[in-house]
Structures are given as structure tokens and as C-alpha cells.
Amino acid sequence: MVEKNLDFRSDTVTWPTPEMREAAYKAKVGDDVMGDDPTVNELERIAAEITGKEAALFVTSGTMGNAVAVLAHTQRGDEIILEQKSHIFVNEVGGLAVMGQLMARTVPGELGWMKPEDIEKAIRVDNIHYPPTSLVCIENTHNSAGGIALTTKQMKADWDVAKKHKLAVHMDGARVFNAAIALGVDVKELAKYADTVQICLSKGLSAPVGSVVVGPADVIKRARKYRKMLGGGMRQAGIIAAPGVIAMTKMVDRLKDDHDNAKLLAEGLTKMGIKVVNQVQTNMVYIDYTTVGWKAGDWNKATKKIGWKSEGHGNGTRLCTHYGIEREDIKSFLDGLAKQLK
């Protein structure tokens, strides 16, 4: 029996389940900066392998992967390139300048995806006026474009035109494992057009708290002193690395019941006239209830009234799927929101 959260906020609202209490209560520990936790280092094994990279690091969030990711291929100075509505550019508080002291060149994407021709375009040639770049930075899925998985045709031509130029490849994979359910595709297939990818644990996949970040050995040893330097080393981290262990296990294939529910739950609101502005491909649902009248407020109260959490803003929010949230769930909300229109 899955526990009820009928949470629309986000996917970060997920709890852990059962088995994750239980794996945290009993999990074995030892100091992992010393590199002695045996939760911790099979968390690091087992994603490294999912993943097909030789190397992996637990760190506290989504956010913290991506920092010690873009430090460990970058110098002061450099230029990164990323999708102009990218997670890192827009909602990491500018930690790419302030601890790596980078500038950042933003490409419009078309959903999420930056063409090729948009990055070359971005790259600094070698001139003593200009930052070199360094680093590409793809998003998969993208966020902000709607939850779109890029496929590994697009991860491909962006990956040969930074090789071609001889640029890191990062990727923000906190919902990769949607991508990958969302294309029918191994994630390997995805994580080989990247150097690095940081993989949250504590969005749709339901652990606690965590992210990892694989790559190339040499990568992920910088990345950890970097994570060390940013507070990030951890002492008897099993505890919270055991849920994870289950999270990339035996959670990655009911992301589909998610993507089954975003797609129901956009149907539903498109017959009662509420506008969805996105192509609804995985746990995302952006809408627009300006179309039936509503302001935020209106939003807000009709959702409160019949037992849901949503936040809308200005003339919309995006509403997400995710584990405590059933095919039931979904219709009952549709049901009472129908009947606060009426």
C-alpha cells in the first residue's frame, strides 16, 4: 500500500518508502571521507555500473553535483555553455561564478535542446579577449522546457561538436532515469554522451536526500575534493546512501506510472478548459487557468479545498507526478476540481 501524497509542488516532495526506512535503520557505516562507508562506496558501484562510467560520488543534492561536475572540468576564467533556461543558469544561485568564477554563455534551446550548430556558434575561438571555453552543459530531462527528454540523437550531435572542439560534456541528469523510461532506451545509452552526469536520488526515484555524479575516475577524484572543499564530506553517510541503493534498484521503472499519470492528468484538465502549454512526455504538467477564468488565487484555494498542494503563480504552475501519487489520485482531483469550476 503506497502512502498518499497528494503533493502537486514538485517531485522533491516525494517520501521514502518502506524498504528505505528499514535499509537506513540497518545500514552498515563507516567514515567516508576516509572512503570507509560500505553503504556509501556500493551506492558509488552500483551507479557507476547502471550508468556505464567508471567512477561515481555521493553528494548532498542535485545542486552540489552539478557544482563539484562543472569545478572538476573547468579553471577560473573559463567559459561554460549552457541552455539559456537551464537549471544550472537559472536556479543554482549563480554558483558557477561564485565558486568557480566562470562565465556563462546561454543558448536558446528548442525544448531544452541546444542545436549543434547554436553551440558551435558559442564557442569562443582562441583570442587574447576572450574567455576560453571549456565545458557544454546539457539538461536531460529539461525542467523548464516541460520535462522533454532529449533523445540520444540530439545528446549525440551536441556531444560530437564539443569533442570536435575538444570541450567537457556535463550533463544535469537529475531526471535522467525519466528520460531513458520516457525513450524506451537503456540510461547507459544517454550517459555515454557525456562526461559527467549528476543523477538526483531524492526526486521521482523517492530517496530522501542525495544525488551522484558519475564519470571518468581522474573527473570524479577532483569533483570529491571539490565536494570536500564545498562542506560536502560526510562522515557515516550509509544511512542516508542505503535509500539510494534502492532508489536506482528498484524505483526506476515505476517512473512509467508517473508518466502514465502526467499524461491522464493533462487530458483531464484539457476537457475541462484548462490550457497545458507543454508536450507532456514524462512527470510534468505546465498549465495555463487563466483559460477558465482563474488567477493564482483561485488556483490555490480550489486545490487546498479539495486536499491537494499546488502553488500557482501569475497564470499558471506546473504540476508534477510522482511515487504517493496513484491513477486513483488523479482522477479524484480531476473530479473535484470540476466540480470548484462549477
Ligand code: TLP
Contents of the next structure:
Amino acid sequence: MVEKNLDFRSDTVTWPTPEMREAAYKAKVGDDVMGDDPTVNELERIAAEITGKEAALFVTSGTMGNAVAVLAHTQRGDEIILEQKSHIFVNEVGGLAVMGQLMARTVPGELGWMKPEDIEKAIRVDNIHYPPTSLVCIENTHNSAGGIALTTKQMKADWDVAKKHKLAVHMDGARVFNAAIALGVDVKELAKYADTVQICLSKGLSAPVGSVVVGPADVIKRARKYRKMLGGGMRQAGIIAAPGVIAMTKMVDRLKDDHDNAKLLAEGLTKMGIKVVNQVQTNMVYIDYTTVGWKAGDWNKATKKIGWKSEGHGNGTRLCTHYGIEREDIKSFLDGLAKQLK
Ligand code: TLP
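Could you switch over to the form predicted in complex with this ligand, since the one displayed so far is the form predicted alone?
Below: every chain and molecule of the assembly, starting with the one above.
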């Protein structure tokens, strides 16, 4: 039986499955900085294989994975192109500027997708006055656009323009398996349009900790060195990598349930008069509760009363579906909320 986790705040709140806890307990370990941890090595092998890449690196978090990948692709003083609401630009503490001494050039996306012509316009020409552009970062699924899955066609269009200008492409694929499931494609089909991909194990895939970065062996080698520099060289990390193996091999297909549950949730909220502001393609529902005359305090009070965690800010909030929330739970949430609205 799935342990209930009635928390809409994020999919980062997921708890490890019983099988993950058991795997952590029994994991064979070694010193990963020395390359000796068999479980980490296995996770990295699996991650590279599943995504069709040469090599992989286990890191502590999505933020660290994006940081080491961006650092591995760039030189101090380069400019990098990012979507203007991307997680790397908005939510990663300005690490690209602090650690990489990089300039950020943002491009507005259409539902999270930067159009190739807009990327091309943002690429610097060779001029004594300009910083060189070296990297394009794509986010898939795009979180703040509403958990939108960028298609292989969109990914390819951005890849083609980047490669025409000899730029590297990094994908913040924190939720790339959600994208693959929503689009009905193999994750390799998305990964092939990025040199490196950062994939979170501790979101919808439910592992307690960690991300993997996959890509060419030479880039991953540089990323490994940056991981060490940032203090992310872990010793008996097999304990936390073991749940990651289960995340990648056994937890992907169930993401479809999260997507179905998000759709059910969106339909129910819409019927109640609460506005759903995003296209619900994956596991995120962005809402505006002012359409029923509520403020953040009303939403927070009502959801708390019916036993759910959700944090309204301003006019609305994001609701994430994930492991620990099942179809029946969505139905009882909707029933409970309807009573609060009366
Ligand atoms: N996203 C978190 C918050 O930081 C906003 C969330 O609740 O969605 N890339 C993307 C697209 C992300 O959404 C996140 C986390 C990260 C990277 C960073 O991952 P962590 O939290 O593991 O550093």
C-alpha cells in the first residue's frame, strides 16, 4: 500500500518507497570519490544507458547538477542563453554568476520553449566588445510555464540553431521523464537534442536525494571535478544512490498516474469556479482562486482544514501531483474543498 502524502506543494516532497528504503539499507558501498562505490557506479551506468549518453555523474541535487554541467561547458566571462523564467536563471541563487562568472542572456519562451529565431538573435557575433556565447540551456518539462513538455521537434529546432553556431546545449531535465511520458516518446529522443541533461531522482521519481547529469565522457569528467570543488564528492554514497537506481528503473511508468491525477484535479477545480491557468500536460496545476473570491489565507485555511498541505501566495498557487497521492485522494480533496467553498 502506498503511504499517503497529501502535500501539493511540490513533487520534491515525495517519500522513498519501501523498496527504496530496503535498497538503501542493503546497498553495497565504497568510496565514491575514489570511484569505488559499486552502487553509485551502477546508477551512473544505468543513467547513461537509459538516456543514450556516454557517461553520467551522481550529484546531490538538481541545482548542483545544473551548476556542474553549466561550469563544464563554459569559461569565465562567457554568455549563456536561458529561457527567462527557467529554473537555472530564476531559482538557483545566481550560481551561474557567482561560480561561473557567466553572463545570463534571457529569451522569453512560448510555453517555456525558446523559438530558434529568438535564440539566434541572442547569440553574440564575434566582436571585440562582446562576451562569447557558449551555451544554450533548455528546461523540459518547463516548470513555471506549467510543467509543459517540450516536444522532440521543438528540442531539435533549438539544437539545430545552437549547433549551427557551435554552441553546447544543456537540458535542465529535472522532470524529463514526465516530458517523455506525456509525449509518449523514449527519453533518449529528448536527450539526443542536448549535450548534457540533468535529471532529478528526488521529484516524481521519489528517491530521497539526488540527481544525475548525463553527457559526453569528457564533459562529465570536467563536471566531476566541479562537483568535487563544490563539496559534492561523497564517500559511501551508495546508500543514497540505491534508491536512485529504483527511481530510474521502476518509477518512470507511474508518472502517468500523476499526470492523470493532475487532469482530474484541474477538471474538478474548474467545475468549482477556481481558474486553472496552465495547460495541464504533466503533474502541475497552476490555479487562481480569486475567481471564487478567495485570498491566499482562505485557500491555506481551507486546504489545511481538509488535511492537505498547500501554500497559496498572492492570487494563486501551484499544485503538484506525485507518488503518495492517488486518484481517490484527488476525489476526496475535491469533495472536501467544495464543502469549504459553500
Ligand atoms: N524545483 C523546485 C523549487 O526549487 C522551485 C520545485 O518545487 O519545483 N530544475 C527544475 C526545473 C526544478 O523545478 C528544480 C526544483 C530544480 C532544477 C532544482 O532541483 P533541486 O531542488 O534538487 O536542487
